[in-house]
Amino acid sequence: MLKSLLTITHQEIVMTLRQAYSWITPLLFFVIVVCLFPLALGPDENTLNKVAPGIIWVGALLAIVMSIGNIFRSDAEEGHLDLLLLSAHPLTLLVLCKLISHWITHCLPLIVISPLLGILLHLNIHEESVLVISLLLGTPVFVLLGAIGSALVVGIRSHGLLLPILIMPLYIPVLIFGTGSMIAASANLPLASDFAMMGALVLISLAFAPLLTSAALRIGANQ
């Protein structure tokens, strides 16, 4: 079972990397959004440092929302989703494999490039380390919760803004604690409470999101 799941995850990663547009587009969007703010606000170091947490986190959130609708779309269009629903493996574990591969291919590049964008916003070393840790804790929650909404609308051809409307309210706690940790880092305040809350959100999402996504897939596939 474990070997099969690792194989499935590896295949999902390889397939996504071959479709470069699917993961490069959100990455470029994230870079463009963050780079536009220094042009609009000017080069003042204090101003950019104050707004940096909001800029980076909102940019990451929007980039992930752009990609979250593609988790199950290609499977539904190619008929692979029916095979997943009829597979001998538990659907929950198959969904978890897809979510892990999606985080690796779409979120990890954002995290890797974020320190370079932090330099553009005049973040110091401590603030950049907090940024990376907070993104490592926050982006899995974005993917896990976003997958629930993506599964619900998988059977709807033109869902438009329905998916963002469904999942955006779920992202608010992560956005609050993610930006709060960076603000606390800039003020040299303790970070344990923010990281603890984000870690709790990761564990809760990991426990329930794959189950809810599996149920939502069965509902969405019948629409």
Partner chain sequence: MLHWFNQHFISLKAFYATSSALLPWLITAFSLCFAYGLIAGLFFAPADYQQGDGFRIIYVHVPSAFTAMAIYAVMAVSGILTLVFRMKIAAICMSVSASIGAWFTFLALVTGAIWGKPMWGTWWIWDARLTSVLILLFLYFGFIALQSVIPDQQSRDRAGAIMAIVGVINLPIIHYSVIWWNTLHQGPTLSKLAAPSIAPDMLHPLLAMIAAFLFFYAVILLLRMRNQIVLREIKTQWVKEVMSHAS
Second form
Amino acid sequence: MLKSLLTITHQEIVMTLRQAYSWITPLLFFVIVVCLFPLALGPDENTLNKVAPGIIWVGALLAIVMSIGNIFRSDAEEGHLDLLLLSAHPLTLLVLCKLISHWITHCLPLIVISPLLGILLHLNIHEESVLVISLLLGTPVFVLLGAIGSALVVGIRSHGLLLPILIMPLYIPVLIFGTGSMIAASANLPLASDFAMMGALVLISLAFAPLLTSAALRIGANQ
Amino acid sequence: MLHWFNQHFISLKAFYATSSALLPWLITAFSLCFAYGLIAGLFFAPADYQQGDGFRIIYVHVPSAFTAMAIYAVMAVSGILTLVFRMKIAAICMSVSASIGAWFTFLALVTGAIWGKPMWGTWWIWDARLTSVLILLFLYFGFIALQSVIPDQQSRDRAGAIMAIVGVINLPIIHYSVIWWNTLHQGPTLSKLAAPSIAPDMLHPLLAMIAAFLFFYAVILLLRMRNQIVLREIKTQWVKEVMSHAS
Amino acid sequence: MQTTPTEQTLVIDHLRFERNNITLLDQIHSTVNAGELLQVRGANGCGKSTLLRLLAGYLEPHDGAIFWQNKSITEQRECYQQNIHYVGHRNGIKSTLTVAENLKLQCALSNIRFEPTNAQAVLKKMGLQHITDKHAAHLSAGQLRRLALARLALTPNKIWILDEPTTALDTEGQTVLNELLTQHLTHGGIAIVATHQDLDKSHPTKMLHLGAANA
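Moving from the form predicted alone to the form predicted in complex with the partner chain:
So here's everything in the complex, that chain up top.
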């Protein structure tokens, strides 16, 4: 069983990597959005350093919102979703496999490139490391909650900007604790509480999101 | 017990009958509470020693904020009933509640802003409570938007139910994270809208107004649910009979 | 041909389904025993695909029920759905994977060990052995359909639900499909097929004609 699930995760990653644009475009989007801010706010080092957490986190949030809508789309279009529902594995586990592979292919690149953007916004080494850790903790929540929304809109033909409206309010706690940890880092305050809260958010969403996502997918097959 | 519920509330036809019996009582209760709350609150309650008569907007602001949150809770409970027990009546309750809840939330924000102008000197402050209410409004918008684009009735009910459940799990988390965020960013010292302790003369009209708002919600809810029931059951015999009586 | 109903009987009982207050299916009855094929016929728009999606457990009836092993399928949806092969209008083929990888994914979904030799045999049977490593995006409609039907031969499931399986298939492909059906039915499987084409007469077939129920 574990072997089959690993195979499924592996195949998902292979599929995404073969369609390079599907994971490179969110990455480019992230980079460009973050680079727009210095141009809009002016190049002052102190200002940029002060707003850097907000810029990077909102940029990452938007990039993930952009890509998460595709997580079930091709499956629905090709009729593969029907097969997932008939699988010998619980749908919840299949969803989890898909989410893990989505995180690896869509979020990990963002996290890898984020220190580079941190340099552009004049973050120091300590802030950079906190940035990476907070993104590592926060992005799984984005993916888990986003999957619920994505599954809810999967059967709808033209949903346009509906998905961001559905899921962005749910992202607020992660945004608060993610940027909070970076603000604490720049003020040399202890970080444990922010990280603990984000860890708790990961666990809560891990408990609920795959279940609700698979329930939403079954509803989507209804249409 | 379950049978009794089914006879009076769960089946759409029975609910239609029960609700028409309930409505006059609810309207009476609303009128009494509203009249007492309004008159006692606006004329008899003493003026606040700091805020003067400006505080009297509390009698609209707090009840609407409270009702807005209560309605989301009603939606979440109905969502669970829809999803787990496949109750049509719960689904109807959930979907018609959303726009009522959104209006109450909007009212809470507007009255909050009007209150804020004399108290803080600005229309808007990123105060923890106001921010939470704003996010609640976003959640209502999301729910309404989702339901408006799904064509199939059954899918619309169930998708809405999931969204309501997700929202209600998130709401406390959002609320506490916003409070956390507010303290982190050193919000204004005068951030409490409601005084920590309140004189009984002020409190009683407030409670009456909260009750009035809840009764008002119940009245509007029942009226809109009855419309929905008729729309959904339009092809059944009993609706045809009811309609022929009405005309 | 009437056999006594057993555990392995699929019973369709007074099924009614409506969408947006329009009744699509009403009073559908049938029983399908092990080893039988139920052919669903009817004009376009009479609800054939809907009935098949009901039988596959994707949709829920508004009234009536479908029984499998004497239990309504809505009460055992997850367990019931594991018995099903569904080939619908969309083939369920991932276009970014190769033909062989699609089969491998199917095995993983069915929790069955992927045997390359077995997969090769299946592909040979379906006439796809020469394009094993071709990406599914580059296949023709007929080849995609054959690949979708290869699932039937690859993993054993008791109930086959095929919605217009002969679409885009050439005569040779149809022969293969009939062979697959014969093999499945002789092993005690159940097949529910919506098609206008006449299938092989040798199958123990029941007919279900859907009338224009949308009144």
